[in-house]
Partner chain sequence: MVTFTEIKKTKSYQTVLDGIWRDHPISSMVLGICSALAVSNTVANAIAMGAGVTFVLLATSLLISGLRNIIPRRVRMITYMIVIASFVIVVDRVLKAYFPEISESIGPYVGLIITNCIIMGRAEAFYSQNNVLHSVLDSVANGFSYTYTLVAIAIVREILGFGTLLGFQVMPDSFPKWVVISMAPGAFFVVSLFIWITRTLAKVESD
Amino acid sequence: MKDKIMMIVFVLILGTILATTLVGVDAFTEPMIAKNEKIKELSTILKTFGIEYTDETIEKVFTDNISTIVYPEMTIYKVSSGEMAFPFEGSGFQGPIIGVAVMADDKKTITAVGIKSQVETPGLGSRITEKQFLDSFIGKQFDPELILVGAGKSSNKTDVDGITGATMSCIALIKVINDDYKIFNSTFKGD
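Coordinates for the sequence given above, by itself, in the form predicted alone:
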């Protein structure tokens, strides 16, 4: 009986020590994780706008070149040339897809798309982050929305070529961008 009590006491003490250590590590790393997420967000926005920066200058370059406009529906990023970017976030095929789409002055033509994070299948769905696919959005228009077509079959200003083998991820990305564009567009009705 004494051995069982000693074992229970040992497990409780060890559990308390480990739980306290985990809470301490979490509290210690939380600010670093938040800072890294912020840098990743700024980096995605700057890259998508085509603005150069270094790791040391990222925050200053962002502040000097991009205005952040916070609306109740979403945050919009604007550069002096008049281009605006809206963030998009939604469910991909395997998990969340988060990124930003840059719009021309007409607020319906895409000039760039960037992906901040995604968890699609490596080598298949993750191909939505490839430059060639993201470049296929350039010049496409929401009229009223983007349409995914088979690879190499784009013939209209609304058509975006899919990626063979990554159809579900492409469908998910187009849906996410279309959904958040509707919010962006309604924010600027009449502007």
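Output the structure of the form predicted in complex with the partner chain; the preceding block shows the form predicted alone.
Partners and other molecules omitted; one chain follows.
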């Protein structure tokens, strides 16, 4: 009987100490974590559009330069030059890949691709975030979609060169971009 009471007392003490700590830390860090998330999201879009910013001015720069259009299917970002960006999100080889693609006026040609977050294998799949690879998307066209080919084999505007060693992640990324491009394209069919 004494054992059981001791056990209950112990669980109560430990539970109180740990719960207080966790609730306190959570309340303290929550606003900063939310702010970091927001900066991360805005900075991905600004970087992909190629707009300069600093962490302090980021929200102002964003609202000054980019208009956000919310459709039921998708949120689209537009700059005054007519370029538009659509966000993409989907399963990579290891976990979600989230990013944004900027389209030229014709809604067919890519002018930039940026990746916000990914959890691909470090050193292999994670190479999809390398500038050299992302830059290879510039000028590619959805006709009607992008096609992944082996490294150095692209022969026309729909072909994207893969990365040796990151094949699975490249396949996943192209699929995610193609899928969300379809939504982007159909969103504008009515306009």
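Throughout, rigid core stands for the largest set of C-alpha atoms superposing within 1.5 Å between the two forms. Numbering follows the first chain given and starts at 1. Computed from a predicted structure; not experimentally measured.
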Does the C-alpha of Glu30 move 2 Å or more between the two forms once the rigid core is lined up? yes
